[in-house]
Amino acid sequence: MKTEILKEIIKKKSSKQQFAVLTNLQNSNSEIFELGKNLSKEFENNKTEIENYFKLKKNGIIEKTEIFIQNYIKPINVVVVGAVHITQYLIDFVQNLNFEITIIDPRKYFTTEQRFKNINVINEWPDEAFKKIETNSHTALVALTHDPKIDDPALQHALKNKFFYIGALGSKKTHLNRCRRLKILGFKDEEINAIHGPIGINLGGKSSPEIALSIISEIVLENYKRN
């Protein structure tokens, strides 16, 4: 691989759009592939197969060729509402798993830079904050304030925008009340039932890092279920 290609891949990664890197295993020449992009002579004969692997996000040697394709997929974004203690542990897990993270909390004393260095923290109410980020079916919501004023609007946004994971912190009783409020607002039972509450896989622990682990485990599980 040429150093220029390496630099090009690194640059491309920051654009956060899906792309692939093709490598000819007979001479180690590489190039970047995106849908609609013309391929060099080296790869153009296998354009259809390359596109198929790209659409399926499949990595590997393309059948009956000496071409290796590696896809770079847009990472899922975990939006955490509530810059609380659990959130600090969630950040480490999320980053090690190559997910993105965004933290929303209108309470300024929670979101000091000291607590969340180099993290995208939006210091606004959820309704305003969601105008500033792109959310879709690749987004997960983790609502941790257990304050309906802050959590509820975020849950509504997540339900409407079909997040693949929605979890909310709180006891069974808190969750029942939450479901009741959402029902009054017109959400259907099946939508409300998709909210994970109490949040996380029940590992038995109650400490902040243990709760963070149980939440991230549930997100990983749900992410694989849909793929």
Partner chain sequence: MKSLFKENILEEANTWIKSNQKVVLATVIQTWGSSPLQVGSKMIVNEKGIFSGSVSGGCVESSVISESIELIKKNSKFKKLEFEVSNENAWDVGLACGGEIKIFIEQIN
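Show the same protein again, this time as the form predicted on its own rather than the form predicted in complex with its partner chain.
What follows is just the one chain, with no partners and no other molecules.
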């Protein structure tokens, strides 16, 4: 592999971009692939197959070709609003999946170093906290405080910025009231309906670890739905 390609791979990985490296196994020639960009003549005849493997995040030799594809996936960023008990269990799942996690909670007494060691914690109200982090279509929001003063601004930000997953903890009645507040603020029904509430896949669990499992399962499911 040429030095300039290796340098470009390092650069893209450090900036957390999503791309793939294609290698012709017959002659060892390689190049970087990104959706929407042209391929060289060496690979352009297999563009459809390459795109399919890329979208499916599959690594390996593309069927009926001599092309090896190695995908570098942009990590999912999970923003958790509320440093509650569920959050501690959610962190374990998120880290094991190599997702990134940020916790937002203005209540400093909930976010002690002992509870959330080596975790990016922002002790600000959501409106201010979101100015300090980058969010995009790879971001998931998990709102857990039950406090409209904290959860609602975060939900508004997530809806406006089209997070791929938005979930909020609470009963059906709590969620109905939440939806009414968002509608008064001008959000459309189709936007509000994007919120998963009550949050998580219905696994039947009631404990904090079980709720955390149901939330992360739903995030993983929604992530693969969009590919």
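Between two forms, the rigid core is defined as the largest C-alpha subset superposing within 1.5 Å. Numbering follows the first chain given and starts at 1. Values in this document were obtained by computation on a predicted structure and should not be read as measured data.
Under a division of the chain into two rigid parts between the two forms, the C-alpha atoms of Leu90 and Gln70 are best fitted by different superpositions and thus lie in separate parts. Smaller rigid part rotated by 42 degrees relative to the larger one between the two forms (C-alpha superpositions, whole degrees). Core superposition places the Cα of Asn29 10.4 Å apart between the two forms. Superposing the two forms on their core, we find that the Cα atom of Gln17 is displaced by 3.3 Å between the two forms.
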